[in-house]
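To begin, one chain is listed below as C-alpha cells, in the form predicted on its own.
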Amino acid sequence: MMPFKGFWGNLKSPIIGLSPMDGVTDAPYRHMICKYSKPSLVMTEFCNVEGLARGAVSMLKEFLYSEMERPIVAQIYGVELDSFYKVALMCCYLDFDGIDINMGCPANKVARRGSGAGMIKMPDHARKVIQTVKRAAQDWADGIDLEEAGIRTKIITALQKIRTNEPKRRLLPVSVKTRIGYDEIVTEKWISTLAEEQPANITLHGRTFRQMYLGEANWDEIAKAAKICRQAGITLLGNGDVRSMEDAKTKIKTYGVDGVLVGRSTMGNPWFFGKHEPTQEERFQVAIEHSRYFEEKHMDHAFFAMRKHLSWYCRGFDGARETRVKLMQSNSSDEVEAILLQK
C-alpha cells in the first residue's frame, strides 16, 4: 500500500520549496516570495494545537494566507492526540493544501514538553500522532462536522470569518518535517520508523536537536533517509544550509533527495527561487512593499515585528550598517520609505 500523496504527487520535480522558520515566514513574508519567485511550495510558521484547541483564537492567524501562496501546508505541533486532531480538522476546513507535523523545532520550550524535536525521543507517540491527523483528514473528507468534533464554539465562529464560502470535502496529504536525532544521530532507525506510518513526505534537517542550527548539516544522513523513503513511495526533502538554487540542485543531484526546504537564505531575498537578481533600488523598494503589506495584514501587531525582515534587505551597499540602525527604530511603512528613499 502505497501513501495517499494528494499535491505531493503532482509536483515537478526537483522540488525547491519554503521551509517554515518560526516567527519569519508569515502570510507577508510568503506573499512576497510567492510574488516575486515562486518556490515548489510553502508551509506556515507552526501552530500549537493545544492553545488553538483550547480556544486561543488569536492564534488563528498563523492560518492567514493568500491564494497565490499554493499550494499552502499548515505546519502544526504539540503533543495532545486530541487537540492533534481537532486542529487538523480546523486546518481542512480551511482549505490547505496539506498539513506537516513539527517534529524537528529546536526550541528548548516545545522539545522538552515531547513536542517539537521531543517527538524524536518518543517513537511510539509519533506515531501515533502521525494516525490521528491523517484520521482527522479522513473524517472531514467522510463529511463530519466542526460541532460534531467537539471543536469549540468560538473557534468554529472565528474560523467562518476566515473562510466565508463552502469549504471543499477532501483528502488532505498528511507530511512531517523532523531532525536526525536529538542527542545522537538516530536517521535509519527514526525515519523508518515514520515510514511505517506511510506518510506523504517526510522532510529532514541534517542537524541534532542538541546541534541547534550550529555546525555543517549532515547531508550524508540525508541520503540515507532518502533511500529509505524512495522504497516505501515517500518523498523526501532535505533541509540545512541551501545557499542558492544552483547549491539546491546540487544537493538533490548528489544525495538523492526528492527535493530540498530553503530557509535562511530566502530572508531579505524574495527573489531566490527565480532568476531575476535585483538592483538595491529594487530591494529597497520591495521592502517598502513589504511593510505596507504588512501593515495590511497585521493590524494589531506592534510594526516591531517586522523590523527584522527589513534589516535582512540591507546589506552589500555602503552605508547599510546605517542605514539598517535606522530601520531597526522605524514605526511604520512611512517611514521605512522616508528613510530607504531619504525624503
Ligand SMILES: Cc1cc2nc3c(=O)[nH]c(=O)nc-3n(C[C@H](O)[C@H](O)[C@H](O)COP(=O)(O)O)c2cc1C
The other form holds:
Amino acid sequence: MMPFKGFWGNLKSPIIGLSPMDGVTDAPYRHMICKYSKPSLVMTEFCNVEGLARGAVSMLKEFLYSEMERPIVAQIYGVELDSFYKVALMCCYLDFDGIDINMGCPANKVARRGSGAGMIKMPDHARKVIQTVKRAAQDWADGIDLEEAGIRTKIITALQKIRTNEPKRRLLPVSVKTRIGYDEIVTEKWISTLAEEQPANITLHGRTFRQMYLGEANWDEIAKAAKICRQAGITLLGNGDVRSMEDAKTKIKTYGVDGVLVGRSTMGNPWFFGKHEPTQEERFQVAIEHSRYFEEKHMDHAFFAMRKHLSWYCRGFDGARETRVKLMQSNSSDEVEAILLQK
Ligand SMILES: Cc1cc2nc3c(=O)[nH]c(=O)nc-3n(C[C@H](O)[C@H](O)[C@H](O)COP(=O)(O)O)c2cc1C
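Same protein, different state: after the form predicted on its own, show the form predicted in complex with the named molecule.
And the full complex, kicking off with our chain again.
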C-alpha cells in the first residue's frame, strides 16, 4: 500500500521548503518569503491542539494565511487524541493543503508532557496520533459536520470569521516532522515505526531531543531514514543547518533525500529561496514593507513581535549595531521607516 500523498505528490523536485519556527514563521513573514522567493512549501508555526480544542480561539491566529503561500501545511502538536481529531478537522475546514504533526519540539514544557519530541518515547501513542489525524481528514472528506464532531459553537464561529475560502470537502495528506532520537539516536527503528502508519511525508531534523540545537545535524542518519521512506513511498525531507540553496542541493544529492526544509538561514532573508542577492537598500525597503504588512494584518499583535525580524534585516554594514539597537525599541512601521531612511 502507498500513502495518500495529496499535494506532496505534485511538488517539483528538489523540494526546498520553509521550516516551521514558532514566533518567526508567522503569516507576515511567510508572506514576505513567498513574495520575494518561492519555497516549495511553507508550514504554519505549531499550534497546540489541547488549547484550541478547549476553546482558546486566540490560538487561531497561528492559522491565518493568504492564498499566495500555497502549498501551506498547518502544523499541530499535543498529546490527546480527541483534541488532535478536532483540530485536524479545523485545519480541513480552513482549507490548508496538508496537516503536519510535530513530533520533534525539544522545549521542556512540550516534550515532558509527551508531545513534540516526547512522542519518540511513546511510539504506540505516536502511531495512534497519526491514525487519528488521518481519520479526521477522511471524515472531513466524507462530509462530517463540525458540530456533530463535538467542536464547540464558539470555535466554529471563530473559524467562520477567519476562513478565506468556502470550505472544500477534499482529503488532506498527513505528514510528520521529527528528530533522530530522544536521548540517543534511534533513527531506523523510529522512522520504520512511523512509516508503518503511512504518512505522506516525514521531515527529519538530524539531531536528538537531548541535543536541542547544539552540535551539527547528523545527515548520515537522515540518509538512513531516506532509504526506509523511499521503500515505503513516503517522501523524506532532511532538516538541519542548511545554509544556502547550493548547500540544499548538495545535501539532497549527497544524502539521497527528496528535499529539505530550511529554518534559521532564512531569518531576515526572504530572498533565500531565489537567486537574487539584495542590496542593503533593498533589505531596508523590505524591512519597512514587512513592518507595514505586519501592522496591517496583525493589528492585535504588539509590534515587539516584529523587532527580531528587523534586527535580522540589519547585518553586515557599517553602523549595523547602532541601527539594530534603535530598531529594537521601535513601536511602529513609521518609526522603522524613519530610522532606516536616516541611514
Ligand atoms: C525559533 C525556532 C522555533 C521553532 N519552532 C518550530 C515549530 O513550531 N515547529 C517545528 O516543527 N519546528 C520548529 N523549530 C525547528 C525548525 O523547524 C528546524 O527543525 C530547526 O531549526 C533546524 O533547521 P535549521 O537548521 O534549518 O534551522 C523551531 C526552530 C527555531 C530556531
